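To begin, one chain is listed below as structure tokens, in the form predicted on its own.
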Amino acid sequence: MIAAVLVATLVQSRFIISLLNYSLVYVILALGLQLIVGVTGQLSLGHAAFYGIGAYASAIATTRFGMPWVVGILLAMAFATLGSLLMSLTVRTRGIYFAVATLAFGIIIHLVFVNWVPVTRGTMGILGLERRLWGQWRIDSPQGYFLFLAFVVCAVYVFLARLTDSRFGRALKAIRENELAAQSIGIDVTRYKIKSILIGGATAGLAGSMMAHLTRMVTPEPFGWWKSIVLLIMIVAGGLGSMPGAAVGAFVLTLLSEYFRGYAEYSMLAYGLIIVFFMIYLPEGLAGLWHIIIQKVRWGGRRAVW
């Protein structure tokens, strides 16, 4: 938070602050997906659906019903959790079958956003979102929004990091390593999987509310199946199973995507090359690279002899 205050004070460029805001939203998304994919080992390709549900829930609550943004955030997380509960019905499937089921769920939700015009206004979207947190307390400046987002990111990170280091997190990691072995020692695999999906979905709903009020509008386009793939690439690049890696991967790839915006037609090729590169040369992602650097410094470039 100290670094966030310094950035908000020293950086006056609206473009840079806005780009940092977008990056922080994706950090929240990546942290939630990391819990499902990297920690529990469930390959989810429908995470963007919860993201969109949260965005629309918050937008509808604040624009049509005049609710403060705080209530919109809570509703976004609640509706995203309900959506994730619906998707968790497929949790008994494994591997590629679960991945296909979540992909289908994401596509269906995106079609709802596009075609349920009386509620979502279809491709026209919902415009004119306000940032009235509560009463007269508003966040209108990019710097103020950045500080608020930084606080939310810190809270989400601390919560998920402590969760993964708890008994609950160790159970999720056991499921990731071997479901049958985890079940044999008394872990209710299905229940723990569902809980991880619910927590990840609520986190995505929070990110959706943050993005909706950052852009002051909601349209179906950002919540398609491709967004789920991009989020998956972010956590692979950061390092599967690592919360710091997920945060760094999301932050770095968001900045890079903006830098290469002029080559958007090659984005699919670029993301594919990123996946291939990390799978071959850095299977543990940026988090693994950091560990390698630490070992090099500690041992002076020499291998330890055991």
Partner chain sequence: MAILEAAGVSKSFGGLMVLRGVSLTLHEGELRGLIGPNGAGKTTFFNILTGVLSADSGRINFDGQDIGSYPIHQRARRGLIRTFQIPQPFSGMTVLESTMTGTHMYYRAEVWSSVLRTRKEREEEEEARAKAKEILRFVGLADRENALCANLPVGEQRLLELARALAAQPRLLLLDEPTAGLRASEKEALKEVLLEVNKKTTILLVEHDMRVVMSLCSRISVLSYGELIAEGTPEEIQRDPKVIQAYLGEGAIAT
Contents of the next structure:
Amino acid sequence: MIAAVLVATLVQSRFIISLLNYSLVYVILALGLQLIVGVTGQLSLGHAAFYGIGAYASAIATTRFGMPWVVGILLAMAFATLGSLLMSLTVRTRGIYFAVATLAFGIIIHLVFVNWVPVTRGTMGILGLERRLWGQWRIDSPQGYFLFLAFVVCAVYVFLARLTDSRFGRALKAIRENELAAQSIGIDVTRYKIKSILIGGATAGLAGSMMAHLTRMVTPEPFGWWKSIVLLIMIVAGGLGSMPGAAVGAFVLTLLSEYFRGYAEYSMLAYGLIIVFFMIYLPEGLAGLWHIIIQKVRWGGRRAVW
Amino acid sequence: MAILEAAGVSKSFGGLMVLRGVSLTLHEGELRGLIGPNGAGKTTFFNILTGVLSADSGRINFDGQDIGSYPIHQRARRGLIRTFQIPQPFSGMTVLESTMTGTHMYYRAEVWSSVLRTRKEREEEEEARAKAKEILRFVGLADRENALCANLPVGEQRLLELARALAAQPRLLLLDEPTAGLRASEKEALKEVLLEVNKKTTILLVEHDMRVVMSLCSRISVLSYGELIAEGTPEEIQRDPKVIQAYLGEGAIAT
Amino acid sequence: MSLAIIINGLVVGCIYSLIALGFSMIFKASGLTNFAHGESVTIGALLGFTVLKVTGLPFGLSLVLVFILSGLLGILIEKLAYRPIRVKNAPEINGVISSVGMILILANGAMLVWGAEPLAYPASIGGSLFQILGMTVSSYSLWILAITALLMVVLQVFLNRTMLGKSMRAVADSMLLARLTGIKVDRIISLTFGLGAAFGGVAGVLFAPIYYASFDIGVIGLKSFAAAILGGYGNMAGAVTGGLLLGVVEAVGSTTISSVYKDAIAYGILIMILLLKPSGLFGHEVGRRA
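Could you drop in the structure for the form predicted in complex with the partner chain? We only have the form predicted on its own so far.
Full complex below, order starting with the chain above.
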């Protein structure tokens, strides 16, 4: 957080600040997805749907109903949670079937964004979003937005890191490692899977609201199924199951892809190469690499103190 | 007092009858052995008791309650805890973490108390950690606390299974071949541990090693081709002609 | 509801069937659900475009050429992206994630090679329209039906009569037993990927004239996956039935319910099947290897 304040005061370049802002939104998305995929072991390929639901909820609330952005954020999270509740019907499916069901779910939601014109304005999109947080309180400068985002990211990070490192988190990991064994010690697998999906979905909704007001517009384009895959790549590169890994993976990959925007045609190709590379040579991602380095330096494991 | 009453449990896969009307009553505090030649249906019976499979017919009463329709985790919540013939470790967890997970049912912390690290949550975590450590000391894995479960050798995997099950504080502990793959010295150590566990917990033990069964169990039930063919003390079982026939028919000799 | 709609559904269903066969084959042999299988359709359609344009070969021969090229590509991809993971005995999810990455590589690679614009096949392939039993049918639809049927027969003969085909079935039944009997399992798996991709490629060439060829048509793979599951995942006959069924249901649904949400209907059906009947409509094949 202190680093964020320093960055905000020191960095004047609008380009770099907006680059950082984009990256931070992706960090939120990746953290939420990490809870579902990396921690609970449920390969969700529909995460972008909740990102989109959040963006539209926030945009519609603030433009059409003139609500302040804070309400927009809350509504974004609420609707994204509702959406994930719908998707969590699919937790009864296992393994690859869950992946396919969530992928299909994401595609259906995206089709709704494109075709439900009276509400979403279709491919025209919703333009002119304001950043009126509450009353007359606004965040118009990129630096201000950056600070706000950094605060939100920290909050989400602490929330999820603590959640992962607790009785609740152990139950999720137990489900990831071995569902049968988890049930055999009394863990209600279905309930925990659903909770994990709801929490992940809510954070994606939050990210949606953040992105909507960052770009001041919402179109269906960024919420397609390939975005879910890009998010998956971020957490795979960062290291499945690791919250710091997800944050770093999302941050670095977004920075890179935004920085090399001129080569956008190649970015997806590069993403694909990255994910295959990591799966073959470094399935534990950057976090795994980090662990190897750390273990060379010192020994022992402690509970992270957050 | 009877803690478990299985009555007329039958199960078939395809056309094959794996269990034919098996009835078994366990009394509180017992250490009962369940033996039988390969393919007798022991593991299937375990799977039906714990809810992994559902019986085609029959009743299962646990602690006076018909649990036949309960899902696995609800049976566990009533104190019916098992280990697996093929260890099912939480590979990516450390030994300590895995054993702490075993205490899951006894604590309440959910999302918000975990995130806010409430005093209650911290106390619970401390307690869970202490309990897990105590259990690991008890089964003899104290020095492996920080090892990854996946990295343990077979013998320690079995102990790990047992530790996780004990952490769940079973009222009835179902052990599926806990000594398979262990060295003689490891078996002896495990026997001591099981006798100690039995002071507080009822145990149903499926085991191939006759020496282990005969020396540990007060009573033994014998399954053969899905039928319960005998029940009695180790001496009675060793003399029972039906049992001898069942085993000799398989080419094995009960010692 | 007219018969023409059903015929149309069957025609699209044939395409689904061909792709679904690949999904099932690959899953049966290697245990991997190859998410990128849909991209073999993309590559096939685009390769077909180039072959037709550059060589001027007749449609039938182009089809054969694409069959071979797609097959080779499938083998290559298996070697590069899947085998290194499979031999490490990594968790199932790793292979799946790798195949998800493969989607991006293939689709975007195709975009770099062929561009982002949809490419139309020569109109002459579409064939002439004629009347049967009072319906207007294009001769090309009949071609699709015929070629699909032919491929099914060839596949059946191949799997049941040839040594290679029998080895494939052996590997699919039990990798361990196959290995014990001296079958080179890795080679067979690689060939199965090739065969699956070849079928996908042909599906692409057949599909392109009634749609178009473009880097992003691989999404059809997801619907075909629905078809594979509908018929019982890993079951060859099921994949074909599932494909035809899905084609018809989708065609009927899009005319009677909503054409905008035509895809949504197919995906909705997919979710329903996964939830209610994951073993498929006929339910004898379990979607998980022992």
